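Quick heads-up: it's one chain on its own, the form predicted on its own, in structure tokens.
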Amino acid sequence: MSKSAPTTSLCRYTDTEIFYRDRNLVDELLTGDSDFVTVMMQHILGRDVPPGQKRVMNAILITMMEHGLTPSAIATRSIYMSAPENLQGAVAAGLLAVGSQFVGTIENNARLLAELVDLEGDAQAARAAGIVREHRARKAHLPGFGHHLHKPDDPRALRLLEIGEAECETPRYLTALRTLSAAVDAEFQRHITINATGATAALLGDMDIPVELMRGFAVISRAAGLVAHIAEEQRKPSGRFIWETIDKAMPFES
């Protein structure tokens, strides 16, 4: 028996019409009532998006767009210096750095919160304490917590959590994050900030976005930021300076 051909539900078109899922691009989406964030979420998630979730997602995308000269931006500027005819290649190079150590830590934290959301009260607090002890015993970084610059709190996280708490009707992931944060502070006997990726993980979780898709929204947001780095690179080139600075700073050792 032959297998059925795969299908798609994302796009179809005729000689005169184009559809995103079941919505007519020209007659419905390219109207004054449509906006990119809503259409993007509808297209990715395959469902309608409440206004509160649109506001939360908009805040997340703005927050994640720009983080300065991080590895992704340095990679983009370096590749653009080497191949200025290939803007998309430079952006792609930067997006490859969205991983388990930078930006993609959203996914790491969300997996921890997923262990807590179905628990309540003492059971949730006990499991949170266990997670923290396990990470400390392995001397492993606890994703979503700590920041090399922002102390005692990450201002981005504070505002994201504020927005999430105002817009989310059932903040299960936000509650789990607060519980985990309390366990972190108790274990280390001092306050450790919830960083922006930790807050983002909770907000995406409370929008019922699968953990496996969360990094995708980081990619969407960071792509815009990397285009901005290329725009600045075109006006004020820095790629060669970055290269020469590293070349001079790292001595040869046989």
Second form
4 protein chains.
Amino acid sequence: MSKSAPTTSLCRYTDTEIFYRDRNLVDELLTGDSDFVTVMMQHILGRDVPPGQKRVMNAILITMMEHGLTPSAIATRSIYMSAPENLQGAVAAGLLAVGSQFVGTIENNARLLAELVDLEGDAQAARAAGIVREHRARKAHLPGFGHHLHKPDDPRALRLLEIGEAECETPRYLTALRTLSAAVDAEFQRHITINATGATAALLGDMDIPVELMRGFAVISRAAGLVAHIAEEQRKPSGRFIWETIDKAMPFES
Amino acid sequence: MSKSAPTTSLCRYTDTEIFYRDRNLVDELLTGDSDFVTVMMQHILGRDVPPGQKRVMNAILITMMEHGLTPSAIATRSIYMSAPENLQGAVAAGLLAVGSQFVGTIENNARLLAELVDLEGDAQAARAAGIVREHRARKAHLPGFGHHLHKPDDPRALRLLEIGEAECETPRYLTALRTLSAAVDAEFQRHITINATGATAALLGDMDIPVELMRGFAVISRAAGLVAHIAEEQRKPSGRFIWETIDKAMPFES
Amino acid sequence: MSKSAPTTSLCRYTDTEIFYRDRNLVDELLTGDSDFVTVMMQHILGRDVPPGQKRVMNAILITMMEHGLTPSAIATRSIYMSAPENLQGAVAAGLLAVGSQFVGTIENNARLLAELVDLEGDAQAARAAGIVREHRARKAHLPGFGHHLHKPDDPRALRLLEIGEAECETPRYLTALRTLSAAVDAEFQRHITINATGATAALLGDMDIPVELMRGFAVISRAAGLVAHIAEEQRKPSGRFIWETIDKAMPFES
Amino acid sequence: MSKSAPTTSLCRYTDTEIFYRDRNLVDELLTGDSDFVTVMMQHILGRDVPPGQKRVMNAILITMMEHGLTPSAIATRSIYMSAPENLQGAVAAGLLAVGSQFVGTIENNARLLAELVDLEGDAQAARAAGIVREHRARKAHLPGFGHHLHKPDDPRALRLLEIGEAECETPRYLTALRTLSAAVDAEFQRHITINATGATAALLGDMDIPVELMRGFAVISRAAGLVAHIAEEQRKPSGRFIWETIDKAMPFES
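Taking the form predicted on its own as the starting point, write out the structure of the form predicted in complex with a further copy of the same chain.
Let's see the whole complex now, leading with the same chain.
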């Protein structure tokens, strides 16, 4: 066994008081203008959150909340139909889609940007060009770029970058992303969009959020989106339709 | 198969635009002062949200986010230790705790209040007294009342009621909860606290949120709290300590 | 805190030995003819398992393993597409479908049978008739009877009953199910099939498996079925097809 | 959209018949001596299963089923306490632990063995020595070797290898594992145990099971083990004890 017990800095309570980190929940956090996103950021990150970062986080959470009948939403609706008494199970099922194929690309892009942020000017541009050529040479997808639907530009990405550049005091990751984007366009001789996950990676990086925590914010945002799908399912059920549609659409072949 | 396909009102998109319900995501929702909680409420509830309701929802989400090393947090930390590459799995595991024993009491309390809200004055008081006596007679716990730790009053409940009463224009559920509370104290001849789930039930009821959707907001809030536990786990791991502590604490008995 | 710690009877180990309950894993359970289903039953139920019960359990597990592109399988395939690095998440998502709408009817049927098993002959028949009339009067579905597809008889149910009647020494639940079935046919003046969940409830009941544990065997069996869906997904991916099919089939309506 | 719909080979059904792949469920699989493990293997692997492979699979499933109060079992018990109405959620939570830190090492070991199986004699020994030296040089754990508890030998691994060598006609992976083990002992000048995951990797490899499907069998086996923990929880609840123990053991530190 470990020599000494690990500790927690998240919460303590007595009969009459509850603290989130060092703040009294009732007296300091549940005030007239209390704001969930600010409290959540302070709680997760363990530091005060400047107003600009709060605005950026709101934009990120709104953007990642919803994209229609995705695999995540289909899973949630299928499970909700089967076990409507367990709403949390339907949300949990859908959240399990926050993996490598969609949201995980945030992390992959952030890792690329981390290779660039300590360089400046020509050195950064040269390293970015190298990254792009190296991906192209092995025919690898460059995370954070391209979108199968939103062309020539992902409208969400443009707005997120705009918000980030307005709010961020020292936009190191944003600058690195712009540099990488220029290298992409130069290498392919045409404009390829920065996508929403690419923009999100830069914004989270500029808030000093560790790469391995980044998808956590997608999970929170997506939880809200999936509750909306369940609310719709309660009024306009689609679970049986999804079942019958797929069962018919995929024939048996021995 | 159903005659006609179900429809969705949540999202549509083209190459250049994305809509959440009838609002353009980029132009209408990702504005300088965009607010995740407001967008989320509009999206889930399908209606505009008055500022007072937004303040109440922020208070609810903050309150349900965290309560230390609960079974939910223990599950999340145990899974995160085993599969740190799948942050979403650790959150999903913890969210599965949002069931009957803790959060589900919100719904049970809301159903009691629903029996009272259409009554007034003496009729409401009489029905409330009947509900309390009936629960006492079968030694059933009255959902929304009492707390094993926070006595004589749950400080969160008092503040939530205060916020609700300040913000809510027609506090029908809040009034019913106060009536029920008076009946509880009269029947047991001592003060028993309204707890946080009781207060939450009344606040959600007064926002016309259907009972079967109520726990969805606990799921969203708790997702944020569990991400905080994972962030702490990344810096101060406790998963192996939890394992060894429980493995030692529970002896084998044939 | 509880006065004394709870204990576990499931497993103990030293540097050189591992025990499942009171049996040495290596010396007693991993023998040449070791059988997972038998070991699993002994481990879950904490008692020896007669050969007839082993045969019945094999039949139940095989029957509940698969039924094509169900909501459970659709959820698993959707999650697997999104996070293929996380096979266990895809299975977990699909297992969350083992809820009230399908498998939960096993428990509801078992509870009805439990009302009948202590009665005999005419008294049992009278109580069964009462149960059927009472369900019909409130237009409630009678759990364990009817199938939207398999008519006039669910072939799985017939075979399971046959196996159960061959293997079970004192078929109290099976007899009660036959009595209930006769009451159903008499009340509705036509034959309504016992379905697979009804037959399963009786077989599990006659093995003295508690109602609240019954769905656990569906979970184990379904886990195997969902791994088969993932194996197929690895060779013939359908996740993107499911996504695109549903996204097209459910139009936006504001 | 894809040109043509994907197909499924797993299941088809009519009003009166159900087929698992090409076999009639009732007539061919639910026979007197029907065996879940055999049917499951045929269903997942899409081929007939020789008796020796069935015996090996039973041994593997039994071995991976249980190891006491692991993080997986702690998560299941914590969730079951919170939502006992939702047994499948408690199992799903525990299964999410089947990730990189424990079971995932099966896959890592299988990948090493795959580098060796096509070599013979001295060439295989030389490559094995190279793999060991390379891991040692970067102080990386060699997957499949060593156990923090079971020393000098993991008794499960020895028995699994014994069973595999008795049943397997062309033990290519088993031979490669023996070669790797010899290289480990030579490099470190002492005996280091092959562990249960190492042995399992070799046995699954010699059944031609793809690496990316291997953890699926751990999921099935562990599902059974977690149902046993829930059955014990129903008779001797530990969920609240786990909560209180951990809450006390991990102090708050600001």
